[in-house]
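Take a look at this single chain in structure tokens; it is the form predicted on its own.
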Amino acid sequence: MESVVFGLIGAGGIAQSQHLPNLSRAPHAFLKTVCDVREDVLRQMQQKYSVPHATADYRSLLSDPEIRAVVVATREDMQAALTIEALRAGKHVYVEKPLAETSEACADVVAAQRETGRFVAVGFNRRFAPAYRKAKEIARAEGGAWNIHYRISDEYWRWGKGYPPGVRVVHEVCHIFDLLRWLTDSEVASVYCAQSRADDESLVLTFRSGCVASIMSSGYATMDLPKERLEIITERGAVTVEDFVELRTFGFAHREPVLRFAGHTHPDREFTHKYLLESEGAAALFALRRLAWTLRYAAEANVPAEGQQPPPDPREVRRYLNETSPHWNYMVDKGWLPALDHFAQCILRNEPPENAGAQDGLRASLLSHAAIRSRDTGAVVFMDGDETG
């Protein structure tokens, strides 16, 4: 099978959890070179995934004529500049979200993409989640989306402590801005954001199509609560998706009332959940997340877990959660692998990809910063309709 030769710049957390295993599994991609400034991580990832070449100098990667595409997965403040340099080196680029921390930097990427004619895909992978593609298909066929609610909640209080307060909307909610634009096939007309405390917010968006959407974004949930839920009201009826694993339809006599979707796996981790989610859907998801939270809570508090005496050994729990169990926020299929492989196929065919592009990255950034302005001022922010860069 014909494949695109890729290089990867950045071998940190998202690369290790997604891009490295997915590049090794994608039918139409071949990873030739991995780049990172940390020599120990670089050599470890090269050996683990049998990558032919490793380098600490990204310029040597960009100068390789065999490499046609580059995945950029670095710190947010480096991604726009690296994307532009890769484009001007003649490479197609798949870059992680957010495309940049500022809208001005995103606009520079849009300009470079137009200048070079190369493809840019921004890592808004939810467009390729099987459950969401089906939800959009159903909503379109049933008169379109008229009212949407989206919840995205997680333990940001635990894992996001290194970020300053109030930037969750830039780093996480940007995903949902892009997703809602894609689901509605419409641009946002206005944004309103209110917060109860930093990184605990509600947002209301109006769309030029007439749709309205609300987003509940909270960084104060716990592991036992599934991270994301989507609800769409159509012309007359509804579609819901529970954290990418279970889709339900309401009011459509000619459609299946329940559809379930397999989970996503990592080659280092236990994989039973993939099949449990496909067969049992949300019930399996709730049980798995509750198990993880219960074990961790019992180990940290030194109290018995449900149905267990004595309390679990904290070392065993840490080993299970950190080395054996699924990645809890990554065990559902959010579309990472199909997004990457679709991008590779479009490069082979020289066809514009369905992935979110540089302009979509810019739009998400403009919406993120409009939400911050609304939050700070208490006013509705109206988008001027010129969000294309």
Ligand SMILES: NC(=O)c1ccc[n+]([C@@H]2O[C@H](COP(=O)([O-])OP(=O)(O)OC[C@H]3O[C@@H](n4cnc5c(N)ncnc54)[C@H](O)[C@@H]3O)[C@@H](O)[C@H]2O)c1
The other form holds:
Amino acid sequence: MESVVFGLIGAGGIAQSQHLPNLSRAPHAFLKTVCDVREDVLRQMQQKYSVPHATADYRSLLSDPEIRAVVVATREDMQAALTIEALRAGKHVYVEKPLAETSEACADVVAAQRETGRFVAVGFNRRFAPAYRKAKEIARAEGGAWNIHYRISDEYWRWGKGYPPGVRVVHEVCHIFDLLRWLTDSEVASVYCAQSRADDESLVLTFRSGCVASIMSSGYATMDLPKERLEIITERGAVTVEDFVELRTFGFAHREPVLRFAGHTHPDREFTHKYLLESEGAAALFALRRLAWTLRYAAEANVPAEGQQPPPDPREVRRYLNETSPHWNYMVDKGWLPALDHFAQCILRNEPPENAGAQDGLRASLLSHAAIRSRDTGAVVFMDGDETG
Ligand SMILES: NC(=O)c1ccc[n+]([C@@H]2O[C@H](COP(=O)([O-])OP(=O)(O)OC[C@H]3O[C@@H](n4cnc5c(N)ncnc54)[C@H](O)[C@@H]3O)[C@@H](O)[C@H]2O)c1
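If the structure you just shared is the form predicted on its own, then what does the corresponding form predicted together with this ligand look like?
Then the entire complex follows, led off by the chain already shown.
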């Protein structure tokens, strides 16, 4: 099968949990060169995924004429600049979200994309999550979405990546802005955002289609609570999705009431959860996360875990959680692999991809910053129709 030759810049967290394993198994992609400024990580990843070349200098990767496409997964402070440089070197670019910290930097990527005519995909992978594709199909067929609620909550935001307080709306909620625009096929008309404390927020959005949506975003949940939940009220009924694994329909006599979606196989981890999620759906998800959380809690507090004597050995628990158990955040299928493979296929066919593009990255950024303005002023912020040109 024909495949696109890729380079990867930034072999950190998301690259190790998704892009490296996915590039090594995506049918239409071949990873030729991995790049990271951390030499130890670079060598480890090169060896683990049998990547032919490794370099600490991204410019040498960009000057390789055989490489047609680049995945940029450094951090948001440099992703826009690297994307522009890669576009100007003639590469197609899959860049992680958020495209940039400022809307101005996102607009520069939009301009470079137009100037070079290359494709840009922004890592809003939820557009490719199998459960969400099905939810969108049902919502459309049942008269469209009128009211949507989305919860995105986790504990690891507090574990720290060095972000200042109050920017979760830029780094995490950007995913949901993009998802809601995609689900409704509509632009946001207004945003309101209120917080109880930094990074614990409620947002209300109105759409040009007439739909309204609310987003609960919290960096104060615990890891036994599955991270995301989607609820859509359509013209004739409702659809819910529990953390990407279980879709339920309500009010439609002709539809399956429950559909289950296998999770995401992680090459390093035990894989049975994929089949558990497929056969038991949300019940398995809750049980897996509760088990891991209980073990971790018991080890940290030095108390027996449920049904166990004596307290678990903290080193064993750490090994289990970090190396063996299904990954807290990456066990469910949020669409990372199909997003990347679709991008590669479109490059091969020279067809515009369905991935979120540079303009979608800019739209998400404008919405994040509108939400911050709303939070700061207490006012509803109305979006212009043509901010992205
Ligand atoms: N789509 C998703 O589900 C998802 C999930 C997590 C993170 N992300 C996004 O992915 C991006 C990366 O996040 P992360 O958690 O992997 O960060 P990270 O800090 O773990 O990894 C970034 C890597 O880039 C490397 N790097 C930095 N500058 C470089 C340079 N000039 N050349 C080569 N390598 C360089 C670093 O050494 C590091 O290994 C962020 O924008 C983040 O928001 C997306």
